[in-house]
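Given as structure tokens, the chain that follows is alone and in the form predicted alone.
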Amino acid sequence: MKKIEAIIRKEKFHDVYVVLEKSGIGGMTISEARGFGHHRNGLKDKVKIEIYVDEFQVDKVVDMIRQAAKTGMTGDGKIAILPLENIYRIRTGEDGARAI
């Protein structure tokens, strides 16, 4: 299992949301974020998306985010893939892939 964290432009969030919602992923968590990048051009409003996926889904989800979020300009964002040791669904007690 993996955790995908994407930090994208606020104005591209709707495009990313539509693509991911149609893809059938198990769910996502959205947070507002602020930050600056390599060019140090001031704090910018961003959206942080967190998604838990099985390993076979990683490339597909990353490609969808990249295509939907890209403007070709500085500040399009970043995507990080993190290992996920385990995940638990609180309501049912399920764990692992069944909890995604």
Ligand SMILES: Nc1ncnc2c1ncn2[C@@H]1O[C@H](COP(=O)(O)OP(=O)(O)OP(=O)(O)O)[C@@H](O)[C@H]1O
Contents of the next structure:
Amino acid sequence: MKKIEAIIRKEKFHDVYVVLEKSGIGGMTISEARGFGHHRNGLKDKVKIEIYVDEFQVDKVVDMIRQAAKTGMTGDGKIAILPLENIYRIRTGEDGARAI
Ligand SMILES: Nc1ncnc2c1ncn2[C@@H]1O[C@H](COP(=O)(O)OP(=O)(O)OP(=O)(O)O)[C@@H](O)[C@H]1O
Ligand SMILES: [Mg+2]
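The form predicted in complex with the ligand is what I need now, so please give it after the form predicted alone.
The next block holds the full complex; its first chain is the one shown before.
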């Protein structure tokens, strides 16, 4: 299992949401964030997206985010893939991939 963490332009969030909502992911979490990249031109408003996925979903979900979030201009953002040790669904007590 992996956590996909994407930091994208606020203006691109709706486009990303529309494709992810149809993608078969189990869920997602959104936070409003601020940050800077290489250009250090001050803190910019961004959206941070966190998604827990099974291994087989990683490439597809990353491709969807990359396509929907890209403008080609500086500041398009970053996507990180993090190892995920376990997930629990609190209601049922399930864990692992069944809890995604
Ligand atoms: N190394 C990093 N660690 C954590 N967050 C980062 C990092 N780089 C970028 N971010 C986050 O991603 C946002 C967008 O970064 P940005 O796309 O400007 O990166 P960049 O490396 O400067 O690429 P580009 O040249 O396309 O602008 C930043 O505002 C920040 O929130
Ligand atoms: Mg930048």
